[in-house]
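Here we start with a single chain on its own, the form predicted alone, put down as structure tokens.
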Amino acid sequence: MSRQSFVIIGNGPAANQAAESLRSQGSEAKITMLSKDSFRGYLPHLLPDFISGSIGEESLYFRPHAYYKEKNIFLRLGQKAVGIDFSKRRIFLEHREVISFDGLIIATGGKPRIPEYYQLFEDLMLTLKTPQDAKLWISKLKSVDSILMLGGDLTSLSLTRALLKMGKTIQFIINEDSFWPIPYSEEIYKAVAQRLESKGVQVVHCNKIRRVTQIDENLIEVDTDTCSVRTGAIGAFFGLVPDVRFLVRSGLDIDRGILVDEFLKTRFEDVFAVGDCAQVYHPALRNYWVSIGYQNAATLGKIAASNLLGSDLEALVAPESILDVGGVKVNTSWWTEF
């Protein structure tokens, strides 16, 4: 009999916990990690600290090319799926090689969300999702003193304090799409504000942007309903959506992400969701919820390896750790720490 073949879509705190954990608990099977990025798993959350030269890049990857040699991973760079077929067990890559699995976790992450009527001045704004992201924050901050954000994401948060530390003048505009996945609310608004002022940061009250004008490489013009505001750059933090486009007609179930039950499983045999790309039956809630941070994803990642050899692990929270953000539950470990 052939030796099995595992498959891990991603290169995220998922994907690489999920690969250390199948190699950890004893597969001899063949572990390929796939990954659309051109770089090694990094940690999303110190992509700040990062920008503001606290840490160095290297500091940013979970593990030196060296590991996955040395633990027999074979981890793909580049290489971006577009398709699987379930039936037959294959995954479909962009340059149309396939590779056949006996077990697939799926940990595809998320990207930038960016509500609809601000993707027109999409253009003109910086998110902060990978360390090319961040590379380009480090660029732009070279020629401008003054930064306008948008949203109010955790990463908005912390982006802020490390730009504060470099002496940078912060505006952030706080409205109903603000601090996802948090729900908005007078309350936390007047908290957050609070918070913000008290820091050094200048709070524009509005409700939506008209107009974004950029008036020269370092000059941007935002015309709200109540005032304009120049700035240097733009951030934009609205949380992220699963990246699971390329899976819609896959057959697999998919609602905000890939619908999976208590144990991590989709609808197919030894196929899982794991990170910010699924969403999670909980039988007490009797509905489904999203994992959102880096610690939640890894722990995902570590129960579905272990249960596609075989254990049968629940990822189940308690369920006042829950939050319902606009009809999507949603278990965040970190959006107190602000």
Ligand SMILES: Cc1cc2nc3c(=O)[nH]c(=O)nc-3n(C[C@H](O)[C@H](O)[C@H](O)COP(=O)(O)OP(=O)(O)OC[C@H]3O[C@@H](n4cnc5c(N)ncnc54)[C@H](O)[C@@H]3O)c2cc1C
The other form holds:
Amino acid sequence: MSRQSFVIIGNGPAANQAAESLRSQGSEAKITMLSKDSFRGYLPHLLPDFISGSIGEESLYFRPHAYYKEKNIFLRLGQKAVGIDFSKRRIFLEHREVISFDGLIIATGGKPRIPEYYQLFEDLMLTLKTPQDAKLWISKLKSVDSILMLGGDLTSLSLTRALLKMGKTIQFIINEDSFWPIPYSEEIYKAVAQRLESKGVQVVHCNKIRRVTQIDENLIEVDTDTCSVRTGAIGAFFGLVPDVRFLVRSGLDIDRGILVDEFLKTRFEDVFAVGDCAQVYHPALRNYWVSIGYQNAATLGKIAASNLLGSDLEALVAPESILDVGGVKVNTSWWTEF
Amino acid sequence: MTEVDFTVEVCGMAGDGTIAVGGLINEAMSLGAFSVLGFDSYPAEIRGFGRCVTNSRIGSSEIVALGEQAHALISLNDEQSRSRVPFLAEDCMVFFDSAPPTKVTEDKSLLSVLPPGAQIFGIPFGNLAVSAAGSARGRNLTALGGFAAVCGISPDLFREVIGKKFGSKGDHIVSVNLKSFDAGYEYSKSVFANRLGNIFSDVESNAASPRVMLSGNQAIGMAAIDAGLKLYFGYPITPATPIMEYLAKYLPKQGGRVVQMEDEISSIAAVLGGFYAGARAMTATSGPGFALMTELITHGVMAEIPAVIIDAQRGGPSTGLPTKTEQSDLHAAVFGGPGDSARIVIAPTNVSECYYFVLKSFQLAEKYQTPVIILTDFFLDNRVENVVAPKASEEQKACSNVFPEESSKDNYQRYHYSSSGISPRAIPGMEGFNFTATGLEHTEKGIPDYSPETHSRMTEKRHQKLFSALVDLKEPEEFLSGDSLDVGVIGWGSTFGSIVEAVQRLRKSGFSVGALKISSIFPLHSEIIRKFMAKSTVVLIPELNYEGQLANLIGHLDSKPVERLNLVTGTPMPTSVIQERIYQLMEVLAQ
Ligand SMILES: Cc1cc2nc3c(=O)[nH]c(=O)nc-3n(C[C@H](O)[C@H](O)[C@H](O)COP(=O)(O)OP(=O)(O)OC[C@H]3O[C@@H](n4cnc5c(N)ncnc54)[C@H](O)[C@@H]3O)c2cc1C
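Could the form predicted in complex with this ligand be given as well, to go with the form predicted alone?
Below: every chain and molecule of the assembly, starting with the one above.
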């Protein structure tokens, strides 16, 4: 029998932990990791510090290439999966390559969420998920001094801190779309607004953005239902949504993310989904929950690896640690900042 | 100012336009005033099938050796390019076709075997070429455009060389190729906007101008024509054939003749005949052909007839490795053939020397009335360098035959004894200077004579003549040397570039190493070599042969044994291997 071939789509904490666990549990299978990003695995929480110049780019990355060589893991960066044929167990890559697999772990994570209403102005907004995004911020900040922040997720708060350190002027729009994955409440609004204002941030309260006009390369005018704001750049921070669009017609069950059972199995044999891209069934809640945070992602990666090798481990989460955010059940291991 | 030392490879199947792209890179970078050394490799089979790879090393300072690790790979055929992966730098840029006409399985994919540090640039080569120029044939130019954009090389350099290359085929072909190039350039500028580099801008190259791009074989052909070659006789053999092809194209325009003979024996016979009759004549061959020539070469030695013979070495023995490089004909060139048949053997180390050594060889052959063998090798013959345009002065072209004095008319002794061993040489047809030339041992008049005295004196005369030639032969040259050395490295031929680079790198790190280049292989400037060996605690001789042929020739000049570094991989000597060996020797010394 030829050597088994396992493929992991992703290079974030879930994928890396899965690969590491497969090897540490003695699997001698060929392991391939695919990442559509062309850079190494990185620590996103350091991106604001990178933008402000407090740390260099090298500090962002958590694993040297030598690690993968040593573990005999084929890390394929900058190579995007665009489809999967589960019946023939084949993955299609953007550059028209076809990869076969015996076992598959999908760990494609999340991508910045832009609420539907804001998608109209998407091309005028900067987001922050990858070092590439951070470089766009760095380049923009060379020519602008004022930034308008939309949304209020954890990333926006740490980036605001970094931008203030750089001497930039910040305006912040907070409304019901903000604070993902924390449910919006007047109480949180007040606490956050007060905190921001005490740091010199101008908090704009509005319900709707009516119009966004680009006046010139470095000047944008934003008309809201309460006022009009002029700024050099806009940052959109509404949390992350599972990055699974390329799988919508693959036959997988997808709601927000890929639906998996408590063993992280999809409906296809030997195919698992983990991390921010998955929605995990909770037998007690009889509902699916979304994972957020490194620790969660890594834990799920480890469980999926064990189960791919024949174990029957459950992804156990205490029901009380699962939040309801606008109807979506969320469990986050990313609390410390808030 | 930044220093550039950048190696780019192009890999594809024959028919993909691989060699064309490699050539355009060389030309464009030369135009940009960089120093360029390029080397293409083809399969051992007949051209037209199989993998082609070009390697171009581009530098702001003089490049003397091949690049070992590519910083960029342009893949025109991913399956073939998989073989290049071991030769890529960890963060190598890889340009590949992101939209091949058919799906590719993992076992044929280049990306599946690239190291994670590789920076990949997927460009739909074929599709872009089709939409820009109506045909996918220009996909190699599209790839080139992508390479230029990502590396920050001015597209104008490429546009100019594309115009030159395709100009003879008409405006339409030029425009189609330019469109394909531009399509790749513009696509990459926008798609990879965040990843564009400027490796080549900001660099003030110190390469002297004006420069021309020449291969070793072209330089040989050019030199022969500039020297006033009248007759070329040869039989095709890799890697010498391009010399004949070059001369077939250009020599007749200068009033000369190229004749393809039935074999190498008749080729050398005709060369001797040509020179005997007073015309400059030449042949070029490789090991197997050279073996066939040896008997007649010794005829030239005995009858004191000039000849110029290029031995373009390849892997041997016998048919060996026709398309691989080796330096294993040194013994054959110096010693091959019956009797005590000393002849002049010289070996250029780079393309420029190919020109000047061949130019000189005609004068040496004429003055010393003996065959002159020029040892090149596959790597030197086929590599291209942008050299300062070579030019022969009138003095360098002049005939250097020593004609007899008018006073010896009617009493002419063709093989007259002289202290230098040189006897004035008449050309048949010179009235009053008749003589007999024979392969038999002979008297001063040329009359066959086997007496002990004649053979002893004549043998000595012929050898004396060779040692007299030392004054006209290039002395060994020291590079980066000092009064005393821990390791002295001696080299010859195409390997010398790697030696100099290895020594250069080590000296920068403070090591006491130096190099000696020997380009006159026989006769040798023994005293100079001896002195270099004496001042070196360890002497290392790297060569591309198994037996250590130069080491065998000069090893006795010093009492300590020489260290040998012998490779028969069929590929040029890697600088890193020499460097590593020197390190090891230094470690032993330090103990
Ligand atoms: C700015 C920022 C700060 C954060 N700070 C914290 C923090 O302090 N603490 C914390 O716990 N969490 C933090 N998070 C959240 C945390 O980063 C995520 O929860 C975690 O990374 C999820 O891991 P993952 O492995 O599921 O996916 P990801 O880390 O998102 O990785 C997804 C991987 O999949 C690859 N991929 C996606 N689609 C494809 C495809 N089609 N083909 C091939 N590859 C694909 C991507 O290239 C990527 O490598 C932060 C997130 C951001 C954006």
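Here, rigid core means the biggest group of C-alpha atoms that superpose within 1.5 Å across both forms. Positions refer to the first chain, counted from 1. This structure is a prediction, so every number in the text was calculated from the model and none was measured.
Large Cα move at residue 253 between the two forms, threshold 2 Å, rigid core:
No, its C-alpha moves less than 2 Å.
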